[in-house]
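Here's a solo chain for you in structure tokens, the form predicted alone.
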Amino acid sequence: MSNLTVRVKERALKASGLAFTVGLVGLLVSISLLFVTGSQAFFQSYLTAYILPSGLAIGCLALLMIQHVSGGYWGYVVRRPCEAGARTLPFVAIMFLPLFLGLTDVYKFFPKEHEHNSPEAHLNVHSDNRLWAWSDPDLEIEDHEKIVLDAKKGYLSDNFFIIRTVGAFALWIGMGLGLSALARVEDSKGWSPSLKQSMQYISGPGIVVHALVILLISTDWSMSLQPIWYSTMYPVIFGFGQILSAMALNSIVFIYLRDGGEDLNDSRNRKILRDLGSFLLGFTVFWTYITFSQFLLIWSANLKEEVPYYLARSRGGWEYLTWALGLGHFLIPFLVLLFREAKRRADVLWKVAVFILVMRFADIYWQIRPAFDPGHWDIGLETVQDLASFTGLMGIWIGLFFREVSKYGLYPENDPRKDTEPVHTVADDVIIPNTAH
């Protein structure tokens, strides 16, 4: 076992232990606040916190399948972390189990008064009993909203929701563990064209299946929190956000595990960093494009069912987070990553990647939280619970992720891309030593 492999395992296990500790503290704080804020605030916080760590695992699976189909040296570099992320999907499925209680009258367990009397409360349908308002049989709504909800009853039903969620996790876990099992065969028996073909047989159709599953899951978990609202662009935003999050995570992991064990400033690693930085730049621009496209389509159509989504997020304090996302999720990383040298410097790239992950949580928070508090953002104990729940779930997932990373080598040793180099045509990707005297 090489010194680098030993160092990587030690660093991964150290990160895992620290993340588990932070995660357990966060969960304990969140559960303690349950008795103060009530079960309604707790489950709303839990759902909000759940979306990013689950998205990282699902995004790792999507990237894993994409790299098996597309090839390229970048896939060789991120393959092990993506496999580790995909192997956490069974745990992610277990993490979702408490949310099934949201289909019951769970708010009555630890009841607390939650008034929806703000001037903008009419921007969404609320239930005082259940997490997803559409599942409440005692929901009192206006005639127009009732007509819309009745038209969606065939899809928005408790049993169908459970079937879709269980089916989605079964498909994700099957594809993730299948690709991981083939990777173990490659490790033990070596690479072969038939093995590569088997991976592509899973990955090619798997990408299509994944896209269809995201269409359903994004509607169920997030869009249906505002059951009158709809957007054909939202599943794209939801699914692509997972891929962007996973690429940011992979950039951080690449630098963290190699720092001090490899020279990150040599020619090969600078090319790899540039590839990762270019992906982050391209993904950031595409996220901006699809996010603005949704806004433009809804603004231009000006339909009663669609406009409340943005009205709920542009008033009562939410407008500050809206502007922060425009600056932090697009403008700042875009301007930094435009510079080629910034993409090739590990000390810059990991900071940008961490910043993007922070903005990903801000984006998810902006998508979900206003569904419960439209046009009214009151920073208080419930916000503390939001952060505690996120710290808990994210910390535990990161701990599990790094434990999976530590199980196998830094690179897939029998992958034929091992003997290739990142291909670039820009001359200054190669560091030429100064020989002048």
The other form holds:
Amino acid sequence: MSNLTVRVKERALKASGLAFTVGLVGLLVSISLLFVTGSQAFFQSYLTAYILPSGLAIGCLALLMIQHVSGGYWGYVVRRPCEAGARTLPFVAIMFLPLFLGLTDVYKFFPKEHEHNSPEAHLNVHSDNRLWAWSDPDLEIEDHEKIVLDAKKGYLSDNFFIIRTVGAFALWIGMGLGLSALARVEDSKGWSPSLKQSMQYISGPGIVVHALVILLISTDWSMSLQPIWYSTMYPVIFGFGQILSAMALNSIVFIYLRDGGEDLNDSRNRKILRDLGSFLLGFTVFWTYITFSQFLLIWSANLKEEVPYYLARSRGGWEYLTWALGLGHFLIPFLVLLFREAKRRADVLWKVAVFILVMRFADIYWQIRPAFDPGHWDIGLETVQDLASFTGLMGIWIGLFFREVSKYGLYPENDPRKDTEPVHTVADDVIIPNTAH
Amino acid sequence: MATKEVVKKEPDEESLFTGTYSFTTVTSKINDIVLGPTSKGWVFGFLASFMVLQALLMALTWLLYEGIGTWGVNVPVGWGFDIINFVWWIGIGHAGTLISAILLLFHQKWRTSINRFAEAMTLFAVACAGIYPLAHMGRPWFFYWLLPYPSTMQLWPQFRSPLIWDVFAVSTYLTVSLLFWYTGLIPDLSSMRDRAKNRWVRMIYGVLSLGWRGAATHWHRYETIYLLLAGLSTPLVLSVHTIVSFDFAVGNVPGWHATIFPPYFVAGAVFSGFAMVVTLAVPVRVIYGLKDFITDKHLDNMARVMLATGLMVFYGYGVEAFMAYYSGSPDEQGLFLKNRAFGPYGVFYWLLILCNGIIPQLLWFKFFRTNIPSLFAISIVINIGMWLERFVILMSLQRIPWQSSTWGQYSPTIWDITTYVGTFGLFFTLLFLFMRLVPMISAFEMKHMMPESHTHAPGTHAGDKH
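Could I see the form predicted in complex with the partner chain next, after the form predicted alone?
Once more the chain from above appears, this time first in line as the rest of the complex follows.
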């Protein structure tokens, strides 16, 4: 029995069509708002919106490489969606193109008067012309800031930035499409030890390459928006956030594609869901661990170069988002996922996974947006612009993703893990009634 | 989907258990090491370790009599060998809980034959580590001042200091590791009781096995408590070394104040812990003829964990170097270049990169993971490298505090070195006692690994519970 049933394919294509429609509407709203809110707000929103969908694609690639190296039944489950996510990387690269304009005086295209009279504006270096302030030659900064920026001029230069981003995409696309091509060979010619070895030869070094690329990319795309600030933990937070997002997406996709056609409540699926839920629990806790460690260390040292990052996010309205993250990105999913039954029930787990993805966006919003409005969260038309851009880019990416998902079925049929079982634990013997979904 | 009748094994599973054994011969093979006669080799090893332990006692006695001045620490370098060795030993103590708890939760079957050994190693390493902060207090008999108790002198610990968090983290870690280790021992202690010929030996193991009869309810409770302890231990793997890293990172000293320290210290701890397990497991499996239980596959898997955690540590060095440049701060850049990489201790930095960064890359190749002598050599190199890491982190900074008038150098005294050497005596004395007194491999868990345990449908027997 081929598990690529017509029903599953229809479901994936239906999701794809819906997401494309929503995405296009979002993008249209965002572009029309460009004429109202100006190009500054547009580009700031675009960058903020871009990080989550791109992170999902990159996170899928990272998970794909990890499971090729680590093995385990969960890898058999997530392989197909992760390969689909990795195949969207060329489109993700195209979606980045408008952001290169952020290195030019792009704010002047559709100028709109922005008031920067917030008493907290000094918390970050601000440019009136460009998305990345360090790129602006007419930057008005104080002497001590100029010393620091001059010291890192070799790294933070326009050309080098472009080379790094293009290079990063070239590596990601190469690894993603390479692994996907090997999966096609596996589909047509069957699994072989040498094929597995080829996948591992890409994935093992690939993880190392990916970690180094993330160090540069997290610095470029996000950290350098606050060009004075630096944190050695930040690349880990940025890269791990992508993996967490991809795992949440995988849980949603697993449940959505099978819902209504397959018994999600049978013992095998319950074990798979338990494993996905455990990953989400562990990853949520690890996210909290790295995020809180960074905060604690910067708070306690209280250094002038570092602490403005948190000052900018702890006043003027941003403090509510900060608390919301603690509650929504950690406490709520943590408490829910602690319960074994919540992990095993599809109708609970998909809601938790969607909630985690929403919180991922909240986290990214929290990381990026205050760089432009430190210590001052102005909810208004610009927020609408943010949400429209996010809906646009996310919708289009989800559309692309589900179109790719629809192509090659639910499971890699020739993967030898097909004949293994998800691990059985003591807890699986405990039968709790009333688990119908 | 229908549940399959036979649980098929992962392709690699066979090689976790070699040789032909029945349930009985597995038990006797492992338990006879304890119940059999004392070998000359053991007596020699034990006495040698015990002699080295005397060096520790001598050094500590002298310390208590004369004071902390016998160590090389002084202004400006207040933290010397004591902290380096504390962190080194406690790092080694991380493999046990990782193997026991995290690998259990990840259903990694290969943990089975090495878990008890690694847990024992953890306890002994934590014991060695604990000596240093206690001794550094100068008046260790006042150690209880570190605890929040209602003192009439109104002494209260400084809760903002990670050094106080260390007290709680390390003591919790020790307690839970001990419970975990002991719980895992109970079924085997009872089989020792049943097999012992000597009445006294039988009584001692009988008391220690807490009335275990192997009833179904016993097993059910055992599996539940073991899983719960594993869950409790998991955050502890992270917490102890995270707080050790906070000891350095909460301050604002360039080079110590790096936000990546917590995960990077934890990875380093696991790295060194696995290296120590390999260093110990390689000779032990030869001497006691346990190659069928601790197979080449186990060593291969441990080598893979070493490679992965080693890469994380190396990544940490890379991020530190990159951010030192990217910070644009003359202090960070100057510290890294003039002090860490090319300063008076520069040679140690490059040795560290060699030991922890370059040489472990050999583990990418199957040859070095399966060639036991080379794996053994690499594990020792890693142990040295992780010691150098702590040395480099400690030394390259303290010697140049903010005021140049107070710059100075550090060199350990003979008593620093004696104390360090002496802790090896303590570690190996305890390890020899462990190998002689309790089964060093979990016999009942080994039986779950045997083919006979895998022929039933899932959920009907204990063999599936891993």
